[in-house]
Structures are given as C-alpha cells and as structure tokens.
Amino acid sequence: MKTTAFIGTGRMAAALISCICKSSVSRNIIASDKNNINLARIKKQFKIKTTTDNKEAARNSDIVFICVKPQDIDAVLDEIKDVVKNQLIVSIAAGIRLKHLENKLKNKRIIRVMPNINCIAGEMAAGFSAGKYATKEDIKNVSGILNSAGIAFFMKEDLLDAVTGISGSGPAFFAYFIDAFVKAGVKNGLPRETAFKLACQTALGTGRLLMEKNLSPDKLIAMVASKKGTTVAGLDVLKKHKAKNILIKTIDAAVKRSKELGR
C-alpha cells in the first residue's frame, strides 16, 4: 500500500487528510509537524502515524505534501532534500513557483497546487500544475486526491494566479457578500440565524443549480427575474452602481497581488 506524507498539519492539511481517509483510495498516511499539539489533534482525529521528524515522514513515503506557510518552505525543503529520492513532492504553499521548488530539490518530481479553504467542507476548488520531471501518472494520482476533496483542474502554472484570485481568495469574497445578505435580512426583520441560513443555502443552491443543470449565469438570472418583479428591482440597483465591474476589479486585484508575491 502506498504512503502519503503531510509535512505541516494545519487546516488545509487536515482537510486533505480527511478527504483521503473518506475516499476509496487505500493509502497509509504519516503526518509531521514541529507542533506537538497539532500532531496530537491529527493523530486522535484520523488515527494515523505522526512524527516531529520531517525527514522520517518524507523518507518513508511515495507522495509528500508540503503544507507549510510560504515563509517556512525553504527550511523544510533544505531539511528533506537529502532523503527525497523517488518521491513525488506536492506543494500547496501559496506563491512558491515550480522553478523555485525545482531549484531547491534538483531533478525531482514536483506538482504545485492552489487549493482553497472550502476543502474543509469537502468542496474544494483547486488548480494544479506539474514540474518538468513530473509524470502523467503523478498528475493522475494527484488529480485523484484533489478531486476527492472537491474539484481540481490541471493547467499551466501561469494560470494559477487567476485561480488564486477566483477560488483561493473567493471564499472570503463570497463570505463578504453573504454577510451583506444577512445584514439586509436583519434590517428587514429576520432573526440573524434565519437570515444567515437563508443566505448560505441560497448561495450553495445557486452554485449547485448552475453546475448540475449546466446553466449560464445569464440564463438563471432570466429564470428568476420576472418583468417588473422584485428581482428586477434589485438588479437595477446592481447595474446602476456597476457592481459587476467592482467584482471584476476585486478579482483582478487579488490576481495582481498573487503575481507580486510569487517567487
């Protein structure tokens, strides 16, 4: 049975481990972290092997997920580079490009992933790219793991900045909009909890309806917006204030920042 290692046991690592444990793919899992509290939590939750030794985790695995903060990744790469032989390295560190990873780990098979926080709920939207030494089998294996946590798209690395803007930062943007829905509901007399659940379920249902019925956003809008009705009254406000342009600028700003932070 193949073994997958996770170096770093934060929220994203825990979410990915959870999805692997729930999937039909049989894998041994080992997790490493310098934080004993995180390790104890992961071990108790998933009943997996844990260690404070990153080298041990990497040495005894087929796939190594590096799930540490961008500012910590160089120290981890330097630590494990001598024990990495034929392992596939998968980095989820934001902004750390394949070229940098390949310079640190010479001639190694590397895949870079841009996940998002919705992985915690098993609804991740991710993009991933492969280094020049990664194989088709590597891409297939990582795709299987990521898609068990939601959806993932293989693409050229220069598109990952756009993924960062849309789905990486996107949960925060959608949460911002949902908060406005909730406040509007409370303003108009709804209890906060009711407004919150209505807003969240509406967002969830809208996304699911668009995807499952393969509807364009314009088509769905037309289905809801009857002439001189309530939806049209609201849409007129959005159009008057050019809300769509504001949203596009929001995504553009996130994409630009992702490019600036890349190394």
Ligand SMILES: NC(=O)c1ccc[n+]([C@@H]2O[C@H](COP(=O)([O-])OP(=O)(O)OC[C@H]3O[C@@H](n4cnc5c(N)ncnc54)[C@H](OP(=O)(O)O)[C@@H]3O)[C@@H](O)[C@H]2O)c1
Second form
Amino acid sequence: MKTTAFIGTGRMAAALISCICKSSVSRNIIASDKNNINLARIKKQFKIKTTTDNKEAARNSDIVFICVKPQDIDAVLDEIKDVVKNQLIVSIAAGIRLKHLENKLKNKRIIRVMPNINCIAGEMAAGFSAGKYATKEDIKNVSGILNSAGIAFFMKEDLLDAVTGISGSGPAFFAYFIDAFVKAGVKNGLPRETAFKLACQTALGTGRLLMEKNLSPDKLIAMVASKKGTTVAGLDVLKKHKAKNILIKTIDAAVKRSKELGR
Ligand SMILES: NC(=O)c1ccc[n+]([C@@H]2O[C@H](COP(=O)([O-])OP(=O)(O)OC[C@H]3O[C@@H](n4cnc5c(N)ncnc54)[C@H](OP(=O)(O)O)[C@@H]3O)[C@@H](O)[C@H]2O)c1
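Same protein, different state: after the form predicted alone, show the form predicted in complex with the ligand.
After this comes the whole thing, all chains and molecules, with the earlier chain placed first.
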C-alpha cells in the first residue's frame, strides 16, 4: 500500500489525516514533528506510525505533505532535500510559492494547496496548483485526497491568493458574522446556546441550499424577502450601510495581504 507522510502534526495536518482515515482513500500514514505533544496526540488519535525524524517520514513515502507554518518551511525543506527522490511533495503553507519550493527541492514534483480549517469538520474548501514537474497522476492523487476532506479546485497558482481571501481566511469572517447573530439573538431574549445553534444551522443550511439547488444568492434572497416583511426591514439596513462593499473590501484586504506575504 502507498504511504503518505505528514511533516508537522498541528491543526491542519490532524484534520487532513482524520479525513484520509475516514475516507475510502487507502493509504499508510506516517507523521513527523519536532513537537512531541502534537506527535503523541496524533499517534493516539489515529493509531498511525510517528517519528521525530522528518527525513525518515519523507524517505519512506510516495507523497509528503508539509504542514508546518510558513516560517518553518525552509528548515524542513533543507532537512529533507537529500532524501526527496521520486516523492511528490505537497505544501499547504500559506504564501510559499511553487517556484520557491522547486528552487529549494531542486525541481522535484510539487503541488501547493490552500486548505481551510473547516477540514476539521470534513467540510474543507480548497484550491491547489501544480508545479512544472508534477504529473497528471499527481494532480489526480492529490485531488482524491483533498476531495475526501471537502471540495478542492485545481487552478493556476496566481489564483490561490483569491482562494486565501475567500476560503482560507473565510471561516474567520463567517465566524465573525455568526458571533454578531448570536449577540443580536441574546439581546433580543434568546438563551446564548439557542442563538448559537440557530445561527450556525442557518449558515450551514444557507450554504447547503445554495449549492444543492444551484441557486444564485439573489434568487434565495427573493425567496425569503416578501414585500414590507421582516427580511426586507433587515436588508434595508445592510444596503443603507453598504455592507456588501464592506465585505468585498474585507476579502480584498485578505487577498492583498496574501500577495504581500508570498515568496
Ligand atoms: N490553520 C489554518 O486555518 C490554515 C489555513 C490555510 C493554510 N494553513 C497552513 O497550514 C500550515 C499548518 O498550519 P497549522 O495551523 O496546522 O499549524 P500548527 O498547528 O502550528 O502546526 C504546525 C506543526 O509543525 C511543527 N513544526 C514546526 N517546525 C517543524 C519542523 N522543523 N519539523 C517538524 N515539525 C515542525 C510545529 O511544532 P511547534 O508547535 O513546536 O512549532 C507544529 O506541531 C501552515 O503553513 C499554514 O499556513 C493553515
């Protein structure tokens, strides 16, 4: 059976491993980390092989996911570069470009992924791009793994900054809105727990309805908003304060920052 290595066993790696373990993608997994607490947690949770030696993990695998923070990635690349021969390298580090990875690993097969934290719930929205030396088979394999954790779109690398703005940072923006819904619910007399569940279920259901029925957001708004009704009263406030412009500026700021951080 093929083996997938995970270097770095923090939140994103744990989420991806969890999705692979639950999916029909059958693979051995080995994980390495210098953080013994994370490593022990992942070993206990998923009953997978672990090591503190990144080289050992990389050497014995056919796909190597690098899941350390962007500031730690160069140290990992320097460490494993001599044992990377035919392995496919998959980096999930925000802002670290394919060119940089290819330079460091001397033109090996590389795929770059922009995942999101919703992977923990098996609801990831991701984008990914392939380097010059990655094959169609590599893209298919990584697509299979990522789609077992949610949905993933293959695209040109330049577009990954937009993915970072919408779905990489997006869970934090949606959580911000949900927090406002909860506060408003509590202000209007609901218990916090009830307001929280109503807000979360409404967000979940809205996304699911739009996707399952392939509805445009405008169509859904028209389905809910009856003349002089409650929804129109609320939408008037959003329009008066140009909320849509604020939201577009929010995503623009995240995309701009992603471009600035890129190297
Ligand atoms: N979290 C998100 O929402 C999100 C979204 C999109 C992309 N990403 C990307 O995903 C990557 C991982 O993020 P995360 O949130 O999972 O980070 P994390 O929870 O901090 O996990 C990173 C792990 O890598 C370990 N590590 C650091 N240097 C190492 C080395 N030289 N060798 C082996 N392990 C090492 C860390 O140990 P220490 O704790 O001891 O440093 C930690 O256990 C990042 O590059 C990030 O840009 C994250």
